[in-house]
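In structure tokens, the next block holds one chain alone, the form predicted alone.
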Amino acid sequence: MFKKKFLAAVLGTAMVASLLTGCGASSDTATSESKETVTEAQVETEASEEASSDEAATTEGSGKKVGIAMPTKSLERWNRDGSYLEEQFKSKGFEVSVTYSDNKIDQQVKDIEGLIADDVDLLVIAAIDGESLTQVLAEAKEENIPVISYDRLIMNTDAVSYYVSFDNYTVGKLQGEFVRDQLDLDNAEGPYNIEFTAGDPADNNAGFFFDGAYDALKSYIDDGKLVVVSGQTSFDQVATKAWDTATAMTRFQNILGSNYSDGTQLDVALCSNDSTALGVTQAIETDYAGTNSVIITGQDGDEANLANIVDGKQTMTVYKAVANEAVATLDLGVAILNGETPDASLIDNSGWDFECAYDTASYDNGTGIIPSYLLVPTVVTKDNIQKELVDTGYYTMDEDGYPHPTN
């Protein structure tokens, strides 16, 4: 409304110079006052200019809300998410709510019912379990409130638009190619004694992860080069409920104390996240018999870990850069706002500077093919600690050489 003012009262300041004008105006006054009117054309172009600007401004987020639901804040990579996602959506313009619901379900349900209700426009779940959001993600989808599956596949509902996360599968094989090219498995005689420890069952990613370590290394398991002393094999026997370290380091102590307390030498402990493997490596420290220096794997990147890994107690762990993970969120969400419907165009238009996969085929979550944005993880070992992680800015580096989060 403005603008049309505007424009209609210097359209009438013009034709009163014209009328002047025609009157017998003397030159000079016609030219002074034709320096001070505004063209038509100016003044559209002013007014078109500003629209844009106008229009820019709400594609970015103003007056928007986000609910950001994330599962704890016991592990430490989750606070990291849900700050570099915070500061994202903020740094456009919208209004952030992130709540963290301490790994119990019921809490996360009603952390979500509570974003529902304060009419977000947006919800990025990183689900703790993913099966049990169906009923509350159907109110969701009644309120018309798009759902971006952050991290974890959330299952069961056809509310979930699009999931983001790194290639889960590519995680497990990280690891399992690590261990197969530090035993020189091709070439090696073996035999050489490996256990696992996965994730929580509840987390659908956890079985992506250790499939894809179990399938780079199941061949020479088939041919007795790797051998499971304890037996266990299966998902559902290396399971970590919670992803917990103290759950994880006393299964660890009754396998050793069960198969290896005679001496047996233990090679690998595949494990297939940083809180398992901090449990892990505790157990070993406690109740290993043997003298040898065990592989160890993890995932995440945590301060602890990283600590084990600069003093060779942790051999390794696959890192996965989540400030990028919350940009593709970021840019993602803002597409989805502004009414358009994200594919692969949207890795080349948004100008990643790191690698990420579109994926239509992998992510099915009960309901049908999940869209999926999947980027590419890092193994970190103590000997690339500095670029991999510290020349990248994730983190910084102290007087005694052990790295902490800048975020």
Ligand code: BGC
Given for the second form:
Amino acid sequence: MFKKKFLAAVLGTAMVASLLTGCGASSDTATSESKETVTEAQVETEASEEASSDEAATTEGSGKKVGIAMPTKSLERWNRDGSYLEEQFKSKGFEVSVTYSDNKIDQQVKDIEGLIADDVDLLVIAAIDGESLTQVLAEAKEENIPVISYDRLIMNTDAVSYYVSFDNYTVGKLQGEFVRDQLDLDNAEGPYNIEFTAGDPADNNAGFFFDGAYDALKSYIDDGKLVVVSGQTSFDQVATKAWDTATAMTRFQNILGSNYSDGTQLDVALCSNDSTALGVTQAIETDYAGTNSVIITGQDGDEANLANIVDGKQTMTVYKAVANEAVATLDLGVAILNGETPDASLIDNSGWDFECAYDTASYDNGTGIIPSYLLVPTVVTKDNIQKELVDTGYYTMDEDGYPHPTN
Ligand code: BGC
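Next, give the form predicted together with the named molecule, keeping in mind that what was shown is the form predicted alone.
Let's see the whole complex now, leading with the same chain.
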């Protein structure tokens, strides 16, 4: 129900959205924050005209403002999140301001201060550093602005009302189980060699992803069927600051140089997401002597990674339909602004056509449990790209033979 209606709206503004991405990416490689803001403002004017002429722009948000703080445009998915969230809130008549903070913590604090000064009624925030927003969100609380922690849990603040994300532990678990099944670990003799690459320690999600994957494989590591040749098995050892592709590549080149240059075979590179998988894939291409095809995992469905999956260079990605994450965030935001105290019933009442769990146990941000709406991720491989990504309308398969996001 949602997908067709919503994607039609998104496709209608696809040119605007791709302009937005294009500007950020091509006009200046060092995407400055001010440039991002200006670009966003231009888009917003156009989109706002569109929304006001749209019949769907009716009641719920009329006269209300939402401030959306995204981490950066340099990691692909946040561009999609920003656009989807903007479309969703505009479709209900909200005034929308979106900021991207160039992965700079101070900049994100300033951006959120700006949104508060702009009298927003609701804040939706994907934090760069989950630990750094305590002070600015105390200001939000003083102004009675509800805060939805989007995708990444914001820590150490009682200003956060709710958390909307995917089941982050399950993302990692799916990666680990995929490796188990590919290698048939319950039956094969092994041993097989594996290396882990995880995400940014400042991102609360990163530990969940790593734990989910590691827990799924731990028994095989313990009984020697899987061997981590580098010995790097703790999250701290395998983490990647800022989820940065080049950082992941350099670390992996070192691992290959120190542990695999004698002809030792690498069987699996378990990477928590696509930006790190991209760096690891590059390192394997340039610095791995073996000729076997290494199983490489990822997460997100970034364009370059999907191309690698089509070309057989990456084996899988865990796809999270962020379009649906935006829908859940909108309905939650509207309920909060209507003075309701949303709980599990929001899921039924909203009639979403995607799976979502209401969780009041898993996410403690240091001030207590934050009630969470957790969507369900999907494994994508070369075999089901068409079904999961193209047939659902999230991507189009272009003449070049590769999937490209419709938003
Ligand atoms: C998101 C992932 C993403 C990573 C880097 C995480 O918080 O959940 O989808 O790959 O950040 O952008």
